[in-house]
Amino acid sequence: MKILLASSEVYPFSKTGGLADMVGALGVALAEAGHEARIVTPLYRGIREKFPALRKVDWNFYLPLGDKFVAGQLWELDYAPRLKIYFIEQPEFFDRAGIYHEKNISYPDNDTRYLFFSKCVVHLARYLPWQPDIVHGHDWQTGLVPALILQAKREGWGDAPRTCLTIHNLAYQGVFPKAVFALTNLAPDFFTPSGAEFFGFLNCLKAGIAFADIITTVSPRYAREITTEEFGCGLDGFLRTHAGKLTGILNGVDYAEWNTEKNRHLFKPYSVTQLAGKKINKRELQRQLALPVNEKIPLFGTISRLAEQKGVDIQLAALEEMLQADLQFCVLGSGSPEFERGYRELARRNPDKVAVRIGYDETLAHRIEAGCDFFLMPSRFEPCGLNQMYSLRYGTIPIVRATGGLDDSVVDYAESSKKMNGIKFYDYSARALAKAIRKAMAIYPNAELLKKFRQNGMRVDFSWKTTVRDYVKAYNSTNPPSSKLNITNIVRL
């Protein structure tokens, strides 16, 4: 099968979260499976000097924004077996010092710069040699793809792909004024509200949602969260009109980077038989934190963007109640400005129980994985989340509120005495969390449960293989019975 991903960032290209891992990871999982893989991104800044076998391809776009042209040159790296990687390089565009803004203020022409690349990605998919069976684009920066092929084949491109939209987090929809519509070149009848008129303005996320083949989300429970009015962020009447082709198919874990046993980022290697290593990366993780080393304190640790969307307001309030108990907790990330200096203040105030991270660390976000005890993650919402799945390999028992991915791949005790391997919490509240905080507590000191909590999460298998499976499964979906491949095959590779 070939197949045309699409997305504005990818891993370890370009990235400012979870989708470019999920992107990239996709993208190599669908290649090793047998498929022939595509992924088209932007060119940023210093992508080419970090990639240097990059080379430039006789291909030119020259595609209309409204009344006026822009051009664009292309860039192709083979990547992996089976898979390459097609580089937009269009400098005024996305020649800049960020993705999406600069000191947490978006550029103001986002919008066009991402219908410039939705038009190339169509254009790709057109006039390639390699020609694609499917486009699968990713959240709104690719939303208006399924309208632009829509709108080529009744200019008569009879041999289009079909179309798979993926939603990774639906608060996020480009949302822009209705002027930007003409930019598209698309005819009246795309904007409508069956369409991509939403209350006056142009959605590009709602127009995926109306004009793809099929809808995915990067979890079971997500895909039915985003239907009620509680969750679906204006879409979620839209979404049960559409309900018919929307599914959810939970993210694969890269085990290759993600793992306890051959990792340069860990102190000492580990496995879910030999466990002694994981006491020695708590210990030297509490020496690089300048926490004081006690193998008897329980240690908590968080990896995430600092935005309410995490929970970090109810993580910081009952923070304030736990910490007058013996643990610890360490935080890795940055966000919002009133976030940030939250938990400096936590720090300042509890110089021996808190340490405070602003920013990225790939190797410290490796040794909290391993070092902590226990892993928060109290979500206001979580379309997915991967530090869960991370934590579990390594055998961190992950503390999360029930929703979304984290309720599709967290076991708590009260579901399962066998498969326990979390602890969940439902309300969205502080003093919820404070009370998980307290189960938590109470599991350290049990030597045998803890370590049956630690294994049971190890043994988890949250690979690629299944993901992708699931994703030849949604392809197919969207094609006639006769045309479907033999899924057979598929999940014996």
Given for the second form:
Amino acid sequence: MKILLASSEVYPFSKTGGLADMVGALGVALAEAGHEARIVTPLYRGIREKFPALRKVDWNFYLPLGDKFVAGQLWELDYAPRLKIYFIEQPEFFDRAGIYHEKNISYPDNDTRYLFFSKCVVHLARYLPWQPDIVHGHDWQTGLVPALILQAKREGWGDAPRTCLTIHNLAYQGVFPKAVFALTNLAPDFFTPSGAEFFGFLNCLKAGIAFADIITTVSPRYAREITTEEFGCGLDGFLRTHAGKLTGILNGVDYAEWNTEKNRHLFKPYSVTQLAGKKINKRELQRQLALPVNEKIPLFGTISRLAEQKGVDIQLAALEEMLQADLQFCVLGSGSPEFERGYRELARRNPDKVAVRIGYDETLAHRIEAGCDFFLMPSRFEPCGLNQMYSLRYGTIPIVRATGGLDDSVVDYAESSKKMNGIKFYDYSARALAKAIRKAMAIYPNAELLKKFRQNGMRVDFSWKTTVRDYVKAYNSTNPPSSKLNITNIVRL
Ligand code: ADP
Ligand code: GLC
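Alt. form predicted in complex with alpha-D-glucopyranose, vs. the form predicted alone above:
Everything in the complex follows now, all chains and molecules, and the chain you saw is the first one.
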């Protein structure tokens, strides 16, 4: 199959969270499975310097945004066998210090930036000599792609590709004033309650849900959750209407990147049968973070965007209580100033127990995964979550709230006394989290039990093979455009 993936961030070129990891790895995995994959993404500041092999393609284009035309220039990189990456150069939109925001303030023109990007995706899909069978967009930034393709079909694009939209996080929908719709150049009938309109506003993600041939999200449980009022972010009813084309597919893990045996970031390699190296990683991490170096004290860690979703409020409250016990905690993250302050304050009051690193640091992320004994993810909701899966591979026991992908990927003792590999709690409360931390403290001194948890986790396989198989199945579940209408009509009749 020929698949064109489109995403506003792709690892290793740009990254603010798991979306980048997921799309980068999906591209590689599709190519490894024998498909032809290409990825299109914006050319952000710094990418050309970091990847000098990028080539300028002899192709620039002008695309309409309302009654104005904006110029774009194409760059490309042969990244792996059967995997090419396209970059859209538009200096005014993408050559900036941040991806979506600076100093916690969103760029005010994110609507036009990603509308332009979506138009570039469709332009490429249509005019590249390489014609994709599927255009697979990710999140609201590419939400308008299916509608733009449909409109081009109406205007005579006979063999237009089928479309897939993956929802990585329903909380971000790309909602903009109605006036922005004029910039899409879509026909007015796309702006209705059954399409892109959302209470008088333009909702890019909703447009994707309405017009994509298939919708996926990043775990089976999250696929069920988003059709409920509690997790539906106002779109649960709409998603229920489209439930027939919605599937949940758990993300895979890129084990070439996230492994403990060949990893330039780690102090010492280790493996499921050679666990000794993990102790050295713990010792060196404690040293690096200026925490007392002591093997006996359990070390808890978190790496996270510091956002509402991630359960920072209950984590701060639970730690407040639990820090009376003999434990250490470290966090790496950035985000809401209020949460950053909260952690800094905790560290100020508990300098021997808490280490806080505000910022983005890939090496430290690997070291925390390897050096900690337990990894905390008390998310309010979590579409998939990658860090708990990284933790499992690193022999670091995840403590998670049973929601979304966290529930799908971690096994608690209560679920299986043989396969258990983590600790789950259910209520979204500091009390429930503190109780889970207490359970971890009880497991820690029991060397045999601790080892069992670790080894069970390290043996779990979330490799991309299975995930890719499911995506290809999903792509194939859309009938070719010509036969599709008839079949749907027959079923409806
Ligand atoms: P989300 O995408 O919601 O942020 P995920 O668990 O899916 O959550 O993915 C987060 C990814 O971002 C992981 O690869 C994690 O290691 C990385 N990450 C998050 N914050 C930081 C940080 N401050 N420094 C380095 N990596 C980070
Ligand atoms: C989103 C979600 C996260 C998921 C990631 C990759 O950022 O918040 O749960 O793992 O996308 O799909």
